[in-house]
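The data below hold one chain only, encoded as structure tokens and taken in the form predicted on its own.
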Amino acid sequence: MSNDAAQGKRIPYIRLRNIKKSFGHVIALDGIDLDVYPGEVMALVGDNGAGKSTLIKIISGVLNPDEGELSLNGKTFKHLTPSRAIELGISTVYQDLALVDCLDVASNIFLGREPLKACFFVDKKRMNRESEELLRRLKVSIPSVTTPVEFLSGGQRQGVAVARSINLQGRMIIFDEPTAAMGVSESARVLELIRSLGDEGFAVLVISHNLHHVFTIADRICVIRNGRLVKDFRTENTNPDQVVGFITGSNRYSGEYTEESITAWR
């Protein structure tokens, strides 16, 4: 039995310890320790160049860390590959969404995993039916699952990307600036979708520069600055001014980040 279980603590979906990454002489990540739990929305915030994108690329297997390790479901990895990350339930929804505009909604949701029927034909009826069920569960409203995604709004496209992540058996979903370039009403629908994923038990990690949106959906807010995780807030115990202070460095930081400080919010 793990120490977390023995102490009656929640088990993180993913645990990062001492993650370091450099590009030449530039230190992108300098010993990141981070836990992400099922059933919570965690926001990762920081200035441009703080290391946020590098960190999610390591979690999703796009980049390999120079040092440190990741633990998922009791297994420890020095690094992941994109395919292995997906197998382990980690899905990333990037800003560009990686949707195929000329294909319809159902085809995008099942892209690369199309079900087959007799004679190796794609089972389009099953794709449509299961896509409709999944979008209904996520409360994503679209004209039809046979509509090409190029005709969908930004919020609807986000919903399709999330549906595809869940269809890949994703249990941790990472969002990179999910409301970028969206209007107020579209952003509200996307934020509601993200919050509902946390309520359903998914582990959700969101990168966003919009602190208003972060405070709307996040259970925790982690601040990364100059490649180091400098603060881990419970959202209910902080305010935007405090968060901005740690992002900019105007708040004092001792430079120490311990196991106790990681778990203190629980």
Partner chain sequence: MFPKIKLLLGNIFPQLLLILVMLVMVIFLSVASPFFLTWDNFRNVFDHSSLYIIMALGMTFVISSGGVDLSVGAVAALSGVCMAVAMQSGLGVGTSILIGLAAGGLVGATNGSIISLFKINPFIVTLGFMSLARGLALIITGGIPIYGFPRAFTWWGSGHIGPLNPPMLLAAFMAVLAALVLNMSRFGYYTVALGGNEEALRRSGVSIHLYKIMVYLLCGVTAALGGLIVTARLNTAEPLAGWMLEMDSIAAVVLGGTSMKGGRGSIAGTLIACLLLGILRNGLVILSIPAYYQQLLIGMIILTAVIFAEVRSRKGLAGTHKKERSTAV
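Return the form predicted together with the partner chain of this protein as a structure block, the form predicted on its own having already been given.
A lone chain is what you will see next.
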């Protein structure tokens, strides 16, 4: 989706306004305004400590912001909790903390919302069947849904984590460093999966250090620096050198992020 006119009319899935967060004396986020749209892969880039992780933790309800608000579906929230975020369709695919190693693939996909039969027993058959369908739809290849997750490769684990997010009725999916510590072909598969989620109409937010990957999948690239959103690019209007310039701060930046500057960049 790169039709700018269409983009302008669309309603953002989540709208963040003036989000601020400090840890003691350290200001992690200093007034972030950000919109994430359905059907769009948005990449959030920035140096270590720029505030990317803090921001996605706020969106997924793990952290509470000191100031600012989040609006979703016309409702405005001061902060979210993990379960509230899930109810609102936001799910986060964490690189390491996502899965319970000792449980099998199907149990992980259904973790937290296992179907029951006779009001007590977990409906294992249904879990297995639906997990298989879901994984097939996402084109994630896994030997068996009854394999404990600890025996899977990084890419397969990522696939299971994505399947779980979608199974949680996620409409917005956040990826934290999805390709870190992954091989080349494995990364390619994960990137393909992320891209296809965007095409299927999910709102996708990706954090990555790998600009090559970011340019492969993202429709929009936002640069965070020192807790501020310093630049919001359409991918086709920029190049990696320019983005690096904004990440490191060697490029001049406007400082303020306003509605006008967004439209200017579109």
